[in-house]
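Listed next as structure tokens is one chain, alone, in the form predicted alone.
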Amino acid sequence: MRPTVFVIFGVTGDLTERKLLSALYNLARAKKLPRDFYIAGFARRAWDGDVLRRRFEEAIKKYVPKCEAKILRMLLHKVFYVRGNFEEQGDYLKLKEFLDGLEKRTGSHMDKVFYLAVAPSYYPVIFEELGKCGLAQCCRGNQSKLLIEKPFGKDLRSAVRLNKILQRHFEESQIYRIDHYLAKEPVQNILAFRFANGIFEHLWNKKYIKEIRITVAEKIGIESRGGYYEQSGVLLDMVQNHILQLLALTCMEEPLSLAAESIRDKKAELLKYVRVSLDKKDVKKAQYLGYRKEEKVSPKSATETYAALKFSIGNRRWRGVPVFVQSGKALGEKLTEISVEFMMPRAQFLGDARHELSPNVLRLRIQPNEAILLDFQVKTPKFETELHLAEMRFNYSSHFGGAAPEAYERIIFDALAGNQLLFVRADSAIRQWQIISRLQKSWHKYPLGFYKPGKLGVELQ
């Protein structure tokens, strides 16, 4: 990898402390960072480099078990702080002056990676000011890259506007729209499972599959995110982005190659055919009891913390196969899983009342206890013919041992390497808003139910 300076906008915030610093430390420990790698924090607080390094050290020791002093010292030695206001053009010139000076002192022309760990309301001004001061341009063979957290817009109109501002200053090859679900190891394995195993791919269509279910359930409530959640709800927090990306990976056509653009082409192509049902019987939204007492939540809030929806895919492969999704907070367990139910077999067993057949179900479990599970029928060891449902299980941790890279480690590593496979391209980002926009406009018309925290199968009250 080329020499790089990693600029964190919003370096004093929660995301940096909880996720980015531990990811950077773990990459340093695994020797996955460039040899010449520097971190520059950009934020409004009246800090200096010493304060920032001390804060970094405290955060890394808090979130990284058994932190190694030598690696920590090496990382902190290359940490700098530039104080600036996101809305002040002069502060961007100050940042540019610092980065130019860093290149002169080190004698290296560097890639510049700008990570936006800030509120989305700051995105437009940051895009504009980076472009105006010349930091968006690539020069001397080095690249400027921009990493953007979700949400990318709050509706279709704002997403299109945001994208236009962004593309005035950056090429698509410089833009890394983050969906951290794509960086989870089991999600990446969906493509390998489908296209590297001939036993499954020829069954992966409407002839053999009855339905697909995608569940993203959280055991916790909204915790301290009331202000954000009041503006999004589960529809925009989970369905519009993470779940539609899981759907695209599960149902896309086979790519021409494993190159990032080839896979992103097929995801974008699949999303063109996706529709969400607006029928009232296919839309369920609800709020957990106690949500209205959470911090920064209105006592009369109509924000949903649970949603269940029905999608369809209107192409040749999937026409007629429903895709049911559900996601929510304060449910009975933490579970992210893609469940594929196959058609019942046409066999003599179906006409025999002694046999209560269950369908074959393939489950791709993304978290927790990452696994691939397959339910199938077996004969019990008796004189009579009697069937029993068995489970075939592949477990990531027991098979491979050790921990897989965390999502943010993979996000940062791939961005440094210039691999855009795990990032959302502009056409997919806009198409996801198009899919949800009609439902979003009529969302207030669907009745809001209520449920007690602690059940995965939501029972409305």
Ligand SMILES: NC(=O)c1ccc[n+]([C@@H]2O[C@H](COP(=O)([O-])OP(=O)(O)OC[C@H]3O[C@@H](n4cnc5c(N)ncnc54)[C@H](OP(=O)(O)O)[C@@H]3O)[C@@H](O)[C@H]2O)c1
Given for the second form:
Amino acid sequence: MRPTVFVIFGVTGDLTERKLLSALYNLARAKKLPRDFYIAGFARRAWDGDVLRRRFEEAIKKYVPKCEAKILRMLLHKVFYVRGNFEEQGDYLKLKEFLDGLEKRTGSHMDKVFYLAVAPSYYPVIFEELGKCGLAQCCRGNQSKLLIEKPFGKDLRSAVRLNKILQRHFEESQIYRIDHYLAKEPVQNILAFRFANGIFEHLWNKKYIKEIRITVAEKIGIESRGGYYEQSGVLLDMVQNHILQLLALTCMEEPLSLAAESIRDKKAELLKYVRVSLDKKDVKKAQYLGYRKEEKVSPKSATETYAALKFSIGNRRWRGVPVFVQSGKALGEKLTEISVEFMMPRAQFLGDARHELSPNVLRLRIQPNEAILLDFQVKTPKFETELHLAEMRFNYSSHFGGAAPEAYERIIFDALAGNQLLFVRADSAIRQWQIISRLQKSWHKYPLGFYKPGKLGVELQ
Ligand SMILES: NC(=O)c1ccc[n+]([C@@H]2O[C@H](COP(=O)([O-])OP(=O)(O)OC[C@H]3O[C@@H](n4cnc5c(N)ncnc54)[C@H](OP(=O)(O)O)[C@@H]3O)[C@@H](O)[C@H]2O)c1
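Next, report the structure of the form predicted together with the named molecule; the form predicted alone has already been given.
Complete assembly follows, chain above in first position.
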């Protein structure tokens, strides 16, 4: 990998502390960072290099069990702080001066990777200013890349506007829109599972599949993120991005190759056919009891913390197969799973015993206890013909042992390597907003139910 400086905008914030630093440390330990690798933090606080290095050390020790002193030292040795305000043009020039100086001191031309760990309201000004001061340009064979956190816009209009500003200064090949669900190992495995096995792909269509269900359930409530959650709700926090990407991977056509563009083409193509049902009976939204008392939440809040929706895919492969989606907070269990229910077998030979049949269900469990499970029928070992639903199970941890790379490690590694496969392309980002915006417009008209925290399978009060 080429010499790189990794610039973290928002280096003093929560995401940096909780996710980015441990990811960088783990990549250093796994020798997955370029040999010449520098970190420059940018934020408003009156810190300096020493304070930042001390904070880095504390955060890494907190989040990485058995952190090795030698690796930590190596990493900290190349950490710098540039104090600045996102809204001050002069501070971008200061950053540029620092980066130019770093190149001179080290004698190497570097790729510049800008990670935006900042509130999305700052995206437009940061895109503009990076462009204006010349930091967006690739020069002398070096690249400038931009990693952008979700949410990418708050509605269709703002997402289109963001893309326009971005495209004024950056090529699509420089833009990495993060959807950290895509970086989870079992999500990356969806395509391998579907297309590298001779068994399932033949059945992966409306003739054999009755319905698909995507569940993203969280045990926790909103914790201290009330300010953010009030503006988004589950529709924008989960459905518009992660869930639509899971749907696209589950249902897309076979890509021509493993190349990032090839896979992103097929996802974008699939999303063109996706519609959400606006029918009242297909839309359920609810809020957990106690939400209105959370920090930074309005006592009259109408924000949904749970939603259940129905999608359809109007192409040849899927027409008529519903995709049911549910997601929520405070559901008593953490579970992300894609479940595919096959048609009932005819099984004429069973005669009256047919009523005991249950469908085959394939479950791709994304988290926790990452696994692939398949329910199938067996005859019980008795004189009578009785059926029993058994389970075939592949479990990632018992099969492969050891932990897979964390999502943020994968994201940073792929961005450094210039692999855009796990990032959302402009056309898909916009299409996802188009799908949701139909619902967003009438969202306030659907009644808000309430549920007791702590139970998956929400029962409205
Ligand atoms: N936290 C998470 O777990 C999480 C998960 C997924 C996605 N995200 C996304 O990641 C982004 C960052 O979230 P966060 O939770 O880390 O936010 P945060 O804790 O509020 O941190 C914001 C950072 O931005 C800096 N900042 C704010 N205004 C600034 C300005 N005008 N000039 C310069 N620096 C400024 C702050 O620095 P100072 O305070 O020093 O000014 C701080 O470093 C958001 O887009 C969020 O949606 C976060």
